[in-house]
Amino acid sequence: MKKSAATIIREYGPFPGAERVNGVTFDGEHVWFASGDRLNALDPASGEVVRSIEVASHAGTAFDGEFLYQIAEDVIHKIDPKTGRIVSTIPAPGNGGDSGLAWAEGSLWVGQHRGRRIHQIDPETGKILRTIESNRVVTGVTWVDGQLWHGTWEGDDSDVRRIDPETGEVLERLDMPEGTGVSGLESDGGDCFFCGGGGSGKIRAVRRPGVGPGPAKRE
């Protein structure tokens, strides 16, 4: 297994109204967090909030490239991000158990936290398609590149770690700094996570081991 410390590229936030960051996605262009109560459009040049949904926001949220899915205690909602509208409503796996979200190969990935696994639900009914173990508490789930990496957050212990998808075997572990929890996690697609923070209240980005620089900023 390969072992380093994180790279934080760059934080966000504490945001006003915002105290708690759940979820994390990216749609392309803005990274969508949740804080309980709506869900956040951050634009990740400027580190600013644009937009907001109300809905309820208490765990992972994902984006398949039209839809925004977000998870509400123990169902998972499927929401028009162009209106904010929900457009359907699915069981979560973990009945009230989860935590991070993702959207890959035409599926859902639901972490659950306690349980220390990660199902792929059909994304229409919520039936589990199958499930891969971990051996630490999950947080955010994220594909990139075939790659699956998910948080962790055990006390002042956090990483973000790459895992076998057929075993379950950690690969690769990103280790973040005391203190610094990981409650969502999600891929620009390119060279860094977005990591959502938990009770602080700010979204870190970290950089994607053999890639490049990070989110540009803009002044």
Given for the second form:
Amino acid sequence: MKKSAATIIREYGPFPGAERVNGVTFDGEHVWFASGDRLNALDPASGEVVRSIEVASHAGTAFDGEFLYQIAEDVIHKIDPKTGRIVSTIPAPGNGGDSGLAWAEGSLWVGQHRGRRIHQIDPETGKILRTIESNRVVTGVTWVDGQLWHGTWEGDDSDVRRIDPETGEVLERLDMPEGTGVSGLESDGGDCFFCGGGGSGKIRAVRRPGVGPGPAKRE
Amino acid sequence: MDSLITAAARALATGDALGALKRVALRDDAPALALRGIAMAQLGDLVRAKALLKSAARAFGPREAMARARCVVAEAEIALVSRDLTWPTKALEAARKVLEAHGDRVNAAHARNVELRRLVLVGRLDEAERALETLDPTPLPPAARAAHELVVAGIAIRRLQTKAARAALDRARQAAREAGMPVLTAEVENAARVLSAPVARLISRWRESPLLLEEVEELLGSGTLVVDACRHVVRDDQLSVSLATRPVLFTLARTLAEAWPADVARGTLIARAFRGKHADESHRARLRVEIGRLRAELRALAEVSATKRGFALSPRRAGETAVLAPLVEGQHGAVLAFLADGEAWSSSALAIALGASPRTVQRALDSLAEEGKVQSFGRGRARRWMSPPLPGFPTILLLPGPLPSD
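Switch from the form predicted on its own, shown above, to the form predicted in complex with its partner chain and output its structure.
Every chain and every other molecule in the complex is listed next, the one we just looked at coming first.
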């Protein structure tokens, strides 16, 4: 397993009216983050919140290229970012113990916090297709370049780790500085992760190693 | 933190305890137990709340020291509000240190406040004052600041510093308003009432009048020779002599002071001090002995001189003499003073607060109950004592956020 200290490139927030960051996702242009009763679109270049959608948002957030997905209590809402409407709702696999959400390969991937596992579910029905066990609490999930990464946060210890999607084995680990926790995780598709900072109300851009230096390429 | 826990915590933060319970009622993991505990406490079921917080503290993992510490602080606060003074203070101190070490300043300060309130409640004012100096309330959120100022006011009131008490209560009122919590505002108003209600009686030349706290402070600073029946001391503005362990001498001093500047007949002194109906020769002899002792005790403060029909008191420095008497007379005044905070006390908690033996306290409670001055409920160890509510100690519950990972 490769182990290194996480490099924080930039910090955003805290933002007025958003006490917590419960989940983050990236639509190619904006970082969306869940702050409890709203989804907020952050422009990562300017650091400004440019838009908000009123919707319950208690944990992970994901984007499938067209729709946003948001965990609220024990369900997952599918939201049209253009209108802010909820278009459908499916049950969350952890019955409310859910804490991270990612979109990849036509499936939703849901972290189950204290259950210490990640479920792959059918985004239409919520049916569990497969479950990957981790040995730490899961606080955020993301896929990038065929790699599965998740965040953990227990007490003072928090890291971002890449795991083998078949076995759950930890392949690589980026340790967050003490007192800095990860409550949501999303890749920008390049060399950068966006990490939700829980009750700090911050979002941190963390370098993904092995991609080469320099800012992420925007298409 | 997972989804339902976040939702429940949000509900709790807005005062919706039932909404929080609804979301986590069936869950037994550590954060759910902690949230259920806090919610039950806010709903007033302190027994259930305590049990839930205890199991939450046990259920948090070894990496979650901070979450565990917050549970301990909440437990301690519940114990304080339910006047369970037997609760281990060492655990609270340890929890506070964990919170400090993890940079959770708000909850560490909250823990300190709980420690302080306990010290004030049990009358350890010097310790409370020393602890106060190590705490700067400025960066605290408004609710915690209000609770802090209530402690400052509580100490000032017990120190008879009415100006300082008034200033602290004003700051508490302001902070409670900022917090937007009606319960807290009511708590401050309740505590402030002690400044506008009589706290003692002044007896001089056989006449009596009620005194406000401020007037007590003035009286004690005025240079008057005061026979203080609340603390069983005789004092002027320079010197104080305690007669707490000499009840006969104190009764004589008080009787003489009540009559000042007139003298008191031997028969009256004998009746008050020895509870004898007729003054025979042996009583007269004993009175002479006790007056001799009193003369020696009060040497520096006053002279006790014989008159034709009895004895008279004349202060050495002071121009006036007066008696400061409690509102409620009787041997059990101290017990009543604690019960006057309107809370339900166990007899063992009262014993700790009074520094007396449980048997002594139990006897006092029994006789007060016979006179209808106190009432009890519950049985065995759960038995609690109350008196009709009077203004006193802060009773607010401002539990810390219980959750890990933020």
